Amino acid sequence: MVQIEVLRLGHRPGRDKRISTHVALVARAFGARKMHLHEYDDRISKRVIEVNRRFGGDFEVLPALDPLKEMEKFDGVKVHLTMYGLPIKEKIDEVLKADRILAVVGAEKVPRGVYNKADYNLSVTSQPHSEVAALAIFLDSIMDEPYFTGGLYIVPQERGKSASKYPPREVCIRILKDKGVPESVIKHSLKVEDLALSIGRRLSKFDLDLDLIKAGALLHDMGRSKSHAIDHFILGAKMVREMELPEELALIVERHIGGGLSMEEASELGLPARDYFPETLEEKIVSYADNIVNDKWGRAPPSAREKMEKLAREIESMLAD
């Protein structure tokens, strides 16, 4: 995947805080890694840090006191966005061959050296427009839609506003694909999601978090990207934590195996010695749904089958009420 950085020229701290902040937010939203800001402004950096805290990601704003030197030292393709450049559609296929791109956007007066040091001077339109619009159109042309972890997720809907701390379905599926989870496992996880959500809706009187059940069901086997052995649930939970997703989501992944494992059983299997029994109702629903979809009873040893049956009786008794 191409790595993008942005160089923002001509920032005037007393006048351009808002527009330079928008440049930074657009860069972040489309998946750029950082913005280099001529005439560094700490207020913009603090704003971006706050957005990262609320919505995830690690985008940063760095000083670029000498933008021409910043361009010289950049190891990659340098694209200057200007209304005087060649149409972007004529060169986009060439640009997409690069692994790293520095997108340069400026104010009205851009030093001549920027034009000379750029590998491409490109225009999104030959009419006057803002650097925010130019950057957004350019990044939309070269980047897949990014996702962020470690913050809130906006829930798409026709009207109103809604956000969740758990990744929505489309983000979970992209995470699975990006982590290299086999397609057969993803199909299994989609079936577990469907069953777990059906159970969760039927048990609505227990005030369940359906967003958590959905994400937990989809990500429960993420560790199978690294191992199909018994330790896959340990590896999956570690991956969830490394992505700074909520701990309760990691616990669903960590406790979904069969009907659970005792500390003694875990130790005998060479796993970290602690209990791995599902505790919350959300954890139990995902574990139960996984057992049903996989039809694990016939292959489980007697001790594991007993725990799976106990979990099944608990869930099914609640469904029957």
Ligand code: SAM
Given for the second form:
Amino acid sequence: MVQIEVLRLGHRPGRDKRISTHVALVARAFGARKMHLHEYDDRISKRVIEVNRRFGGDFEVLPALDPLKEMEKFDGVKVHLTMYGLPIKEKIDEVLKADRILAVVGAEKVPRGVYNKADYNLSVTSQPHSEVAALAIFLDSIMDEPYFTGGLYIVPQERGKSASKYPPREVCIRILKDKGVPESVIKHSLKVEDLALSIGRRLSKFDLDLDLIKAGALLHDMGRSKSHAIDHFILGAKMVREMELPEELALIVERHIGGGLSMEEASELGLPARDYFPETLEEKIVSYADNIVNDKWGRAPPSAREKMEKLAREIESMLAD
Ligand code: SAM
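Now that the form predicted on its own has been shown, please provide the structure of the form predicted together with the ligand.
Next comes the full complex, and the chain you just saw is listed first.
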């Protein structure tokens, strides 16, 4: 996907705090990586850091003391948004051929040099309006909605507000694709999700977190983007932690193998020496569902089969109650 940066010109600290913050929030929400702010104002970056802390991601605001130099050194396509430019609809297909785009928006008066240095001067209607609106419309026409990790996820509601710590289904699937998890593994993970969720719903009296089960089931094999060997569960848990997803999810990934692995078995296999047994009910459900979907029973060595059977007895007796 195209990488976007934004250059916000002419910020006047005395007057533009709110509008420049909105330019930054629009840039972040539509998937830009950073915003260069002409004129230093750390109130804007502080606000963005606060939003990152709550909702994830690592969008940043950097000072750009010389905006023309910033444009010169940008190695990609520079698009200046201005009411005097050509209609974006006319040029969007051309612009989208770029791998990297710098979207430039102004404030009051934009220097002539910006028009000359831009590869494209584009308009969103030929009427004067706002840098916030122009940027949002431009980014919406070139970007897919991004996702963020390391924060809360809003769960869209018809009315009211809802948020979850765990990434929703679509985000999990995008993570798997972005990490290069093979299609066959994604298909398998969807089946594990389906079974784990239906077990979770039947065991609702245990006060389970279905969002956690869903995300854990979908991500349990993420490490298979790096290895199909036994160590995939260690690699997957590491990836989950690196993305700053909740630790409960990393533990589901780390404890999903068969019915679990003891410290001795782990060290014999050359893995970090600790126990990897599923402990919480969410961890047990994902591990059990994976065993069933994969139909591992026949292929497993006797010691592994014993542990899988023990886990199966535990879950099945709860289901029978
Ligand atoms: N005369 C300015 C212009 O060149 O568009 C309007 C100044 S407006 C207060 C601040 C910024 O909003 C502009 O620098 C431009 O980036 C953006 N903007 C306003 N109207 C726009 C339009 N119709 N199309 C694209 N960008 C617009």
